[in-house]
Structures are given as structure tokens and as C-alpha cells.
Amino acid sequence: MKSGTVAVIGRANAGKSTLINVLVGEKVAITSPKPQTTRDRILGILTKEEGQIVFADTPGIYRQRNELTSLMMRTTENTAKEVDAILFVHDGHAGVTEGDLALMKKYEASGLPMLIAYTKTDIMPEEQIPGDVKKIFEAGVGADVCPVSARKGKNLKRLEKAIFALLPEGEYLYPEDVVSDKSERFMIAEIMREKILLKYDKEIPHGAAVVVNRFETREDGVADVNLDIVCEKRNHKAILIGKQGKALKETASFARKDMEKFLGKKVFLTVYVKVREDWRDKGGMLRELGYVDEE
């Protein structure tokens, strides 16, 4: 039986946690077409008879922009020192450029054993994959590279079994039945965040942060949640709310009917909106509203 934990990075937007989801065959992570969209380590956890893979999904890389995005780029690069094995997501669709290349370099260089997702494929042309997994390799990056299409679910048992072989042998490092280390209070805030980056354009989702204040289970077996949603500037809440309170009610409603659906119960969602002016620099609101700096 072969066991171990596996950091899943890459760019920003590459398909990491898509393709952790449909892998562990749950939702363990949030997905949007925006940059950011994860902020946090999220383990995702694939059991079959053969093994276990422990799936740590990091940040998006991505240019640090504030102490929020700082933080994250950290928690990637701490997460990639603690870990079996690298599972580097590239975006085939996006080609192959010298950033992507010094990027899988990067990360092959720290010694740990590395395979390539090169994700996207079934939005591509497939004449194009030769000539990229050529490119890689004549740069000098030595891992495999198994292209794959997460929403069609192409190529992913070569994948798996490619991820497999990195592994150490060793038992299940978590009961079979678990697929996530985050609570139920946390993917709520999650699901809450994405309906967010879906609803909204520009800087909106990117300055928003998602606070559960009371998640309970009423005696009539509905979930009982209150949350806020905090953004940096007062234009901001107002975007947030639409005129009329229309846009929240819609991305509460939104958020609702998968809160429901991850619960498997009712949801009665209250929703409010709060500025905190530039927060994703000032580290004491970081803290506050959940962002730990792991270093």
C-alpha cells in the first residue's frame, strides 16, 4: 500500500482545485474563472485499496500584490517543503512560456519527486500537446507530464496511478471515510466566497472576505447560519448589496442552494455586509478574519 501527501501548485487559474474535486469525487474546494480564488491550504483526500493521496491544495501563484496575496504565496511555498511529492498543475491551453518553465524548474530543484498535470486539454487543439510536453522537456524539466481534462475526466486514472508511483509505501494517513481536513463552518464561508467571485466583477470578489458568525442546527433541522461579508471600501458594500439589496439577495440565494445541497439539510442564511478599510494589508484583520501566516 503506497500513502503520502502531495502539493498541488501552479499558476494562478491553472485548474489545481477543480482537479483535486473531481479526483477525490467531492467538493473539498471552491472554483471561480478568477485568480485567488484559494487562499488556504485544503486537503483533499483520495482512499482506494491501493492507497492513500493526501491532496494539498495551495494558493495560486501570483504576483504579491498586498500582505493578503504575501501570505498566500508563503503557504504555498511551505506547504511544497512538507510534503511526499509535487503534482505541478500547468494550463496546456495556455501554451508554455519561460515563466512556466522556471517555475517547474523551481519547484523540481527542491528534490522531492514532481509529475505534471498539463491540464485544459479537451478546450485545445490536441496537435498542440506534443510540441508543449517537447518544449518542457528540451528545457531540461525531467517530470513526466500526463495531460489531462479534468471536466471531461480524460487521462485522470493514468494520472492517479502516475501519482501512485511517487509514493512511499505506508498505511492510510486518514480514516477512509474523510475527504477534506476543513470543517462544515468553513466550507460554508467558501461557498459564500465563491458565489462572491462568480456574482461580481473587477476588484469586488478580491476584496472580500467571508466571516461565519453563528452556524448551528435548529431543532427542526435546519442549519441556522449568519455571516458576514467584508469588504474594503463603502462603494464596495454598496456594489455588494445592489440597489434595492437585489444583488445579495441573488448571491445569498446562490450560496444557499449549495450550502443546502454540501449539508444535505435546509439552510435559513442571514447575510450582512461590513467595510473594513484595506484589510487584506493590515495583518491584525488578516488574523482576525482567519488568514494565519504559517511561518
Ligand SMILES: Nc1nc2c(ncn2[C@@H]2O[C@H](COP(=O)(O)OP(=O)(O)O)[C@@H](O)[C@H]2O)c(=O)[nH]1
Given for the second form:
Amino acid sequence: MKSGTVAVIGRANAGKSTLINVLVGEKVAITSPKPQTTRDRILGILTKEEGQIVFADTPGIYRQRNELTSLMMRTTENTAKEVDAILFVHDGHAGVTEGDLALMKKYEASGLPMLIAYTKTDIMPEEQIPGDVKKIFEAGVGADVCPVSARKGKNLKRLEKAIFALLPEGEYLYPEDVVSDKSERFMIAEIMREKILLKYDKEIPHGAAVVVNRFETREDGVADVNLDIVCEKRNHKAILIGKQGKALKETASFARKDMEKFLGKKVFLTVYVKVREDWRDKGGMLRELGYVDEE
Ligand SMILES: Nc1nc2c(ncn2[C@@H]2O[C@H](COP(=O)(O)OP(=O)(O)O)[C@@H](O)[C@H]2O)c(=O)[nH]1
Ligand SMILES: [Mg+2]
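Would you mind giving the form predicted together with the named molecule, to go alongside the form predicted alone above?
In what comes next, the whole complex appears, and the chain from above leads the way.
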């Protein structure tokens, strides 16, 4: 049997979390068209007869602008060190730049077995793929390139097989029925954050954190969820809430539906918006909001 941990690395928005979700077959990480969607290291576990792949989703590769993005980048770098293999996710439809090649080489130089998932092939001309694969090879990157589409479920079996081939022999690392290392409580906060990412623009989603104050299942089977959206400016709070609370009501209702799907039960959701001035630049505040160094 094969089993091991695979760090999923790549640029922001490359499609890392989406790919892990489809491979694992359940939503273990939120996704959005905006960068900085994933802030924590999240394990997504794929269990098969031939073994187990433990994907470590990472925040990706960032320029460091504040305490939060530095922490996210450290999480990515630390994760890449303590795994059995690296899955480098590349957004195929964005082309292959010198910068991409340099990143691939950098991670390959770690000496770990590496595979490149060239994703989003559903939104680009297929004729472009062989040229890009050649470009990567000719730049001296030794890793195999596996073109896939997470959205269309294309070539995923081949990708899975290629990942298993990189892993050492070993027994299951996690029980067969476990798909993530994160709790339902964590996912509830993340689902709220995902809807904020989808609903608001610019600095609003990047400056938002979600804290779950209460998550209990009542006697009637309804999950009672009470959470705070923490934002970093007073004017952000006004935008989050919207005129007569309309924006917040819509976002919360959108989140509630997804929480119900995720938990498989009715959800009674209450949401408050709070301001913590510039929390993204304050180490103590980051810890308070649950963002910690993954060592
Ligand atoms: N068309 C298409 N879009 C994708 C695919 N994979 C991811 N995306 C989209 O790309 C965006 C970023 O995805 P996400 O998984 O959050 O990227 P991450 O930052 O690398 O984790 C989202 O809007 C996804 O829906 C794919 O295979 N095809
Ligand atoms: Mg992600």
C-alpha cells in the first residue's frame, strides 16, 4: 500500500483548493475567484484501496504585504518541507511565464518528488498544451506535467495515479472515513468567509475574519450558529452590512444554505459585524482570530 503527504503548492488562484476538493470528493477547502482565499494549511484526505493521499492545501505563494500574508507564506514554505511529495498546481490558461518556471525549479530543488498539475484546461485551447509542456521540459524542469480540469473532472484518474506513484509504501495515516483534519466549526467559519469573498470586492474580503461564538445542535436537531465577522475599518463594517442590512442578510442567507448542505441539517444563523482596527498587521490579533504558525 502507498501513503503519504503531498504539499499542494502554486500561485494564488491557480486552482489548488478546487483540485483537492474534487480529488477528495468533498468540500474540504473553500474556493473563490479572489486571491488569498485559503489562509490555513488544510489537510484533504483521499482514501483508496491502493493507499492514502493526504493533501496539504496551502495559502499559496504570495508577496508579503502584512503580517497575515507573511504568516500565510510561512505556512506554505513550512508545509513544503515536511511532506513526501509536492504537487505543483499551475493555471494552464494563464500561460507559462519565466516566473512560473523559476517557481517550479525552486520547489523541485527541494529534492522531493514533484508532479505538475496543469489545470483549467477547460477554458483554454487544447492545442496550447503540448507547447507549454515542452516549454517546461526545455527549461530543465524534470517533473511530469499532467493536464487536468478540476471543473470538468478531466484526467483526474491519471493525476491520482501519478501522485500515488510518487508516494512511499505505507499503511493508512488516517482512518478511512476521515476527509479533513479540520472541524465542522472551522468549516462553518470558512463557508461564511467564502460567501464574503464572493459577495464583496477589494479589501473587504481580504480584511475579513470569521469567529464562531456558538455552534450547538439543539434538541430539535437544528444547528444553532452564532458568529462574528471581524473587519478592519469602520467603513468596511458599513459596506458589509449594507443599506438596511440588506447586503449582510443576503450574504448570511447564502452562507446558511451552504452550511446546511455541509452539515446535513437545518441551521439557525446569527451574524454580527465587529471592527478590529488593522487586525491583519497585529500578531496578537492574528492569534486571537485563529491564525497561527504551522510548524
Ligand atoms: N474553469 C476552471 N476554473 C477553475 C478550475 N479550478 C479552479 N478554478 C477556479 O479558479 C478560481 C481559484 O480557485 P481556487 O481553488 O480557490 O484557487 P487556489 O487559490 O489555488 O486555491 C476559482 O474561481 C475556481 O472556481 C478549473 O479546472 N477550471
Ligand atoms: Mg486555495
